[in-house]
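First, one chain by itself: the form predicted alone, in structure tokens.
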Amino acid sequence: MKPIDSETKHTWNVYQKDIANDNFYYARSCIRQNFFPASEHMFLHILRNVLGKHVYDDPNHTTCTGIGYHSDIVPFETIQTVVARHFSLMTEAGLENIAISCVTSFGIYTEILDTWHHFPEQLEQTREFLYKATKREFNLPKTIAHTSDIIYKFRHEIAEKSTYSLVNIETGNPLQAVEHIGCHYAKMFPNKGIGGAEFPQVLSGMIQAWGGNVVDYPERRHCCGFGFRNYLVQANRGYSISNTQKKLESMKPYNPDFILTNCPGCAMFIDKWQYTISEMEGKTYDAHGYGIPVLTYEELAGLVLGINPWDLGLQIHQIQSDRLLQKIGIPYDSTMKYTDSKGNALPKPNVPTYILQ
């Protein structure tokens, strides 16, 4: 193996970050709770019950209004005040480490803190706005981390407690995984993400720690196509789906077993645009017509820890993960896939025209 030169070491060191070991204030995502509702629950379960960490899930927390801000609806002064309220809730809880579930919120928090660093008069104005509106005051967080950062930090502890590995039980070979990093995590402020935009390790580090192999492919760093205006404006949705299709076409020759993402929008679009493309063009991106499963990092951590796939919410995805579960050797009861917490049958979703289930 070629030794790592000093310049590469220096570059990698620039992209390290301080991630707290315990005592987190949890900032939920408005869209993750709708797209993949079990993922946030699983983050709390893994941190609290598997790793023994303290995480405060505040019922008074609200949206960061990031989608409105990036759609030019919410002014910057307003979103600064909204985030300041979040910091006041953190302060009142006696905490100083924020764990942020959404990459757009992560980008928003980072942008605002960076603005306050360079323009302290903006911070003082925001303190004034918040106090006039709510009579609240706040401290700045000591650390901010995306929740994928935190799972990455504890990836080896999770591996030690794991029941399964990302290995094909029939061949004994590592599963082939594609990772996709959210733009608002790694591209807006590269030095705030692990590895930055050049050497992102936050997802590939999990895959490797849990036994899988990371597939490099030409469009690995290409945007998923969400882009807010690409999707929120109906006439622009062709731009969104064409971005996702470009990624899928690029990864198809490598036959990945699954796709891992750390952005709620990326996970949703790469999953559901596969269905849309199949309905439009009659094609899928795996070799057998099932599509490529798209997982959140909490879902992947839950699988290796032996958590029931249906408790993880895998049945909510458009592309089903049954074949992936079989490759890993995870037992599951297909009759319980669409049931409620008491085992009562729920309506089954319609079957796609071309994607096999």
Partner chain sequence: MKQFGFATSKSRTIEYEKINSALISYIVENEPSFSSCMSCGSCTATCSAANLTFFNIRRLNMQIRLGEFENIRQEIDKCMLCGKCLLVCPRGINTRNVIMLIKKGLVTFNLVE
The other form holds:
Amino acid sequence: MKPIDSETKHTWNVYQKDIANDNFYYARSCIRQNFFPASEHMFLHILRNVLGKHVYDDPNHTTCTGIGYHSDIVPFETIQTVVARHFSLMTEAGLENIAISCVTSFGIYTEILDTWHHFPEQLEQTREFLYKATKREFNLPKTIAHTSDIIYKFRHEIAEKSTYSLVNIETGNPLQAVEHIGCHYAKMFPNKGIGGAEFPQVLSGMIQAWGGNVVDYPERRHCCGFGFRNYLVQANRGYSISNTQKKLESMKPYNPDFILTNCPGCAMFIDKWQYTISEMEGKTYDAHGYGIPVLTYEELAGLVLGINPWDLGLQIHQIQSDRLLQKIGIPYDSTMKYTDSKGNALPKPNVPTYILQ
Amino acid sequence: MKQFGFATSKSRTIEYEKINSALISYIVENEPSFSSCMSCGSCTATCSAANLTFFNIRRLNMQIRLGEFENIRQEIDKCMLCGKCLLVCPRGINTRNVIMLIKKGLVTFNLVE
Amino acid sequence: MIDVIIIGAGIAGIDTACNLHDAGYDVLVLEKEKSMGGNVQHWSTLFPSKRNAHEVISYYTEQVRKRGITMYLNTFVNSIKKQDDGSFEIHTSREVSFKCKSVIIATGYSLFNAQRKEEYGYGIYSHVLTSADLEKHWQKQSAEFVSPTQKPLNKVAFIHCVGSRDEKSGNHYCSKVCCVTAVKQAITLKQQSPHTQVFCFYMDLRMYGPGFEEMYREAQEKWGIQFIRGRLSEVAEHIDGSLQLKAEDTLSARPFKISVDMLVLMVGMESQKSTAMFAESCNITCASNRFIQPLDHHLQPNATNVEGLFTAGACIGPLSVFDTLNHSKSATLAVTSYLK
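What would you give as the form predicted together with its partner chain, now that the form predicted alone is on the page?
Every component of the complex follows; first up is the chain already shown.
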């Protein structure tokens, strides 16, 4: 039997989605701004200043209440009305392409639009609730995209404008990357994700376009373990961390240079749990005792575009990216790591017991 | 080590590569009919011990295949060797001999204290 | 006007054509492929006897030749139109159309495209094969199977019900022959490579035919093939190129993980797309499984809701070779009694 080459890996081509070319209404995430503070700013910077697109960042926009919804606190009717309000703000701004920053929100928006498609009475009820509460009306979006979809769409344009590529400058070999896709990106609605749910292309496409090599590790499709209520209750966090650990164990043999994620929860947990596991069990998942850096797709795009790593907020991550920057050949000033934009010194974080810095 | 108020959980997944197959190989070698079990459960349904305790001869088969020997010694002692399971087995498995082989095998392969 | 036009030159179509010819009727066989024999021509051996499938094909080729039955190959049927006088007009990819008194649809089945079960990695991981790939391999060379990675086959798994009993794949029904085919293939593999450990992942074992249960027992007792009750959920590749399978061992009620060197997907049967086309062109009723609905399962298994239009073989649903040939023989009787 003839071995099957990469040319035949075409299944994902079936799953393509309509992503707008311009004019986006930006729906921010509630937790991303805290955990990876520069990512959303970088999305806006890349879209506006690098690609010349129009994105409206609306100050009136709120949380989607997704975490509350998935923790059985916010009822479905409520979250539908909150989402309807965002559609109303989008309509008011004269836009019809919604760009959603968070995978949980993306799942929520997709689920709600699908619900309205199958149960139009729910849509009518939501229109009524929103009107009674706010006197607002709304149109449904013409296109709905996660912001990683949009970066994916423009990955080649970003590559053209890039300063660095994901190649180890010492060996000349492509960096080995692993990716992790948030469950709610495509596991609920596989046809709403680029490449579907089993072999999503959204992040691997970026890595490849920017010169890196993607490793298909055995537990690639496994959940990071966030699980909302499984994390929110301290006693349940054992489930959460065990799922991340399963992934880390599975990717370790490939010696990945970094992990790329598109979901706020995943990026945070895969990063922070590396610290927790090391403190609990003394284990680290990098061959040399450093952790594996976890990046968002905006941070990765920012790096290849030559943006200062500290402006990308990489120092805020648990696992430090210094070694990754050295591999790519990105110059950085260690002394500027913990200073604010005015050059004032910020407090330095404590040093972990096991993970080397 | 730091305490966080929670700990990583032990995986419940059976990993085939980690299974200790010493006992199952020994039984199948000496009582080949054991491999023809189709897990119908008629043995357990009729078992005198199963009606009074957690003893479950069908499950015992699964446990041995998966190399899980905790409690097996204790479990096996509940068997009264009445032979009813042998009578009902649709595949004619000599379950009495299987029980005897488990007892012997546990000692031979040093699987219990 | 021709007495009977038979659509499909698989074993059902040929068997019916020969029997009708012997009964004195004028028959014409239309086949869309470039050769006769249908799906069976791509199969290596047939259960339960493991006889060479080629013997069946050469037997029927000889029967057709002896009788001088007219057969048009490379002829795709576009539509069937019932005329006011009860006869039929068949339009094909050829320029001429054909007129006949009655029609037998013997279009059989097509195999499920395993790429649709993305999570099983067919077309992505090189050592994921289908049951059909394995038969084709054995047909070409009876030698021991060599893994595409050229590594020794230490462990091989067969997955039952791929594209069958799976509403997510759009197929809620059982394809009937895959269980016994898996057992047959697993035994063949063991015969060729006795040191390979072989596993069958099944939901139910449907050993319905004569000799099937005996094969299952032989697989367990003689060959040590392990049957694990659980449906495969996901396949991934390890760094060494082996495949990680995730299933539940449902009898132990625990997740089950195993690494194998080759995976064989037992692909099920689907109604031919072309069958759906004829069905629409002359309003033949199809069942919820998209195969043609027999007028009466027990008393008129070959008749359809269209008078004068009959079925032979697996166009009515998944059938084994044995069942197909029985069904084609009853088709002969049904048509004979209609034309009298």
